[in-house]
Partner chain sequence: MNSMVFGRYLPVDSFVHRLDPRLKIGALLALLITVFFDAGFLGYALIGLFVVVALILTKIPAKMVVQAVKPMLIMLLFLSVFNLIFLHTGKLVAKVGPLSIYSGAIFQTIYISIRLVLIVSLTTILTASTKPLDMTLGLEHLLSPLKVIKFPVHEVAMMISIALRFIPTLVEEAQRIMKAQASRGVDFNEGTFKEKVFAIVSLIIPLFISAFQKADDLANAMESRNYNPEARRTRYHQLHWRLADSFVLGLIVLLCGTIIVMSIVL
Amino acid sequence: MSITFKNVDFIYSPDTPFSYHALKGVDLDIPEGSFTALIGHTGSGKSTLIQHINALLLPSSGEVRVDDFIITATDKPSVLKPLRQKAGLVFQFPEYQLFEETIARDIMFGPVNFGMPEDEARAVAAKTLEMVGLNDTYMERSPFEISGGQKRRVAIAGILAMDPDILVLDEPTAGLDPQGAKEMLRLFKSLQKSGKTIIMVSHDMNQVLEYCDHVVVMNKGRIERNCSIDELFKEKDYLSSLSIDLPVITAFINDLNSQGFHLDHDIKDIETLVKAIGGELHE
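Supply, in the form predicted on its own, the structure of the chain whose sequence was given, as a single chain.
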């Protein structure tokens, strides 16, 4: 499912003293079936941009096209339900998405709202809860009496239960321990391999390197880069100008190469790096 922004501007509180120009002339194509990272410093417009994908925000000017849906300043799609079923958004703060008395009811809300029978929706809720690493003992618990990391898992399960073609994730591993973060990212990667388009806002360049294949860099409301992961992480000075750290592996490769090694900059994991170092040492 294609996603295209054409000359999109967005202004919060226009014509008031609190007016803020969050998006400025955004032209963007997000590849279908990609795992795209959206990066940039706080306030660069990332969260504003992703909320246009399912019309939670309407552009002040310009056009957003998601498959056959067209979103402009004056025109929402006549029927939003199909769009929001196709493009699921997980907010940065999961408590914004949790409101039912039980976790089961929270996860079932979307499917039932889209016409799924309750018994089928309950089965889907149990399945998606297991997908995010929580067992069925959580089904009848209150979503407000669990940890922040568990709330994030429940919020993700609620979106997965609608089986969207596009999964939009705003800092999805915040609040998760390292192992939990790795499990969730592997789940997202498997969903991409099944044909879904994944868009992830992230500040963690190690995650971006390991799991994503495409990257969009935002700065002051504009798109500055729209390229492959490999291309971006070769631009050390550019990233430094944005106060974005290189992934640990990439920085380590740069250090080794400055000392006479000839390691491939496209290496993304420790095992491959160790083999490459071993191969040079034995030459």
Contents of the next structure:
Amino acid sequence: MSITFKNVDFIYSPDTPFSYHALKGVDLDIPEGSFTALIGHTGSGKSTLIQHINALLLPSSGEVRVDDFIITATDKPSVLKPLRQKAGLVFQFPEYQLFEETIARDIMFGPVNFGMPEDEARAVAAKTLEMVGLNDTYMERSPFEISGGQKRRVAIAGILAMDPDILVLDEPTAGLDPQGAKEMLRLFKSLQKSGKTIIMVSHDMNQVLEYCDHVVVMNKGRIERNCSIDELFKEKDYLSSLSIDLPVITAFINDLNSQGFHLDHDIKDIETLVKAIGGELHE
Amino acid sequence: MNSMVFGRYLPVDSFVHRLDPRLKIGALLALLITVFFDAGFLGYALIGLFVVVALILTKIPAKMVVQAVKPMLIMLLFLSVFNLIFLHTGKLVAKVGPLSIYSGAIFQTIYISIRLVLIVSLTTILTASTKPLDMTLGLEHLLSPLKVIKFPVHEVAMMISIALRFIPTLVEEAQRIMKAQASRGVDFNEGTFKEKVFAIVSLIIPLFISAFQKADDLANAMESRNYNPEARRTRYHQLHWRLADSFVLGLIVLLCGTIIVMSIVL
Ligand SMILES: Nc1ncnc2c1ncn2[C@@H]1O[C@H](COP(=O)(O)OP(=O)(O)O)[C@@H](O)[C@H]1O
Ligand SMILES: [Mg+2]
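Swap state to the form predicted together with the partner chain from the form predicted on its own:
Shown next: the complete complex, the earlier chain at its head.
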């Protein structure tokens, strides 16, 4: 399930006075099985880019390859329908897509659309509902009478129920409480460990450091970096030119090192950091 | 839906953009009425010339006019076919099998086509050159004499401006929801009747919920600012009638007058 962009350009409303060139010469390889972060300013083209992965948008020129699917400007959307099951896309604020009478029916909606029999889909719905941290008493409740955070979980379950090999998430934790955000991210991490490729748009560098292993930086419709997390956070000046803050831990390590410590840049969690500091103090 | 251009504001600066919205709304109304006076081809040539000059002065690209007219083509085709089959005035021009085509029908068809293109072009000039908020402000001014008969001019203008303000938002929202449901395997283009109904339901329900939510939020925001439609208010944004407006007004009165007189005399 590899994803490759080859010289992709995308123009919104071409040939009108309102046209907007949103992607410019995008070349990109997303490693299979990675947890890739997509970062960049608002308006840099992140949401536009990810909608190419399940062919909601077709490139104006260039081509996108997802596994055996080749997506070009002239493809018919109906030919690409099976791709939508393989690459599940969770939009920003996906709670607005809920519409069924019960939560169970809403989660089943995707799998049934892709041809799964109803009873099987119901079992899958129960399983995914549990994965997102809601017990089965929620199955028969209306999706409109639960809290915003719970709606988000149900909407994400609706995509997970399709069992996609690639999971694309557009700012999945925006507006969630820290505890809820953590639970969601742990779920995505465990899905990666089970072999799925995860692509996540995020503005929170602490999340990126803790959960992702690969990062793509977009700026004004172009890809500016495509590297590992460790490499990106070494580029202090570049990040500050984009006014992206370093993760708290990395910033702290930098501060300590400028005061004479020799800590490893790649440390990602507090426990390791505490041990490393303790070790240096002992010497 | 992305390429919907009819009724959209074109954010450029031009002579027509700077004209007073009251003038533009009034002129559109007068011209729309005038288009239905039959002053022969000369009359339409006059209005046509006026429209072409106005389009150029508004800096509307030819492409945009074509795209605005395009959706009307089907209607036009329909009307033409009906006209050609059923209208039997004038001289018999041709006989194709059981069909007889008369000169009156041909003229009528050409007239209707010209009228439609003129109407669409005129409306496009107004909407492309006038911001929605200016439009309602102008409308409120034009309707203000109705206050005498207790017509709620301000409320109506407010409602229209809110409705106009939310059209693009709702279109955007609808596109977003369609994409989200397409990601869950909904096919909005193909499928059986039952699948199509389901597709529409999966769009309409979230759209309604979000529209009601937005209306509720807006109402709360207005109330928390103590909005009272009956309060006397001054305006930050004032309309200014300039010399150019008087000049254009004169021109339009002259044009409409000429055509109406021509249609009566001829
Ligand atoms: N439907 C659309 N029509 C026209 N322009 C759009 C549309 N969607 C997004 N854009 C423009 O494309 C650019 C990139 O948008 P987007 O991909 O949503 O950025 P991001 O997700 O990085 O914030 C923005 O400048 C935005 O205004
Ligand atoms: Mg976005």
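Numbering follows the first chain given and starts at 1. What you see is a predicted model, and the numbers here were worked out from it, not measured in a lab. So that the term is clear: the rigid core is the largest set of C-alpha atoms that superpose within 1.5 Å between two forms.
With the core held fixed, I146 shows a CA shift of 2 Å or greater between these two forms.
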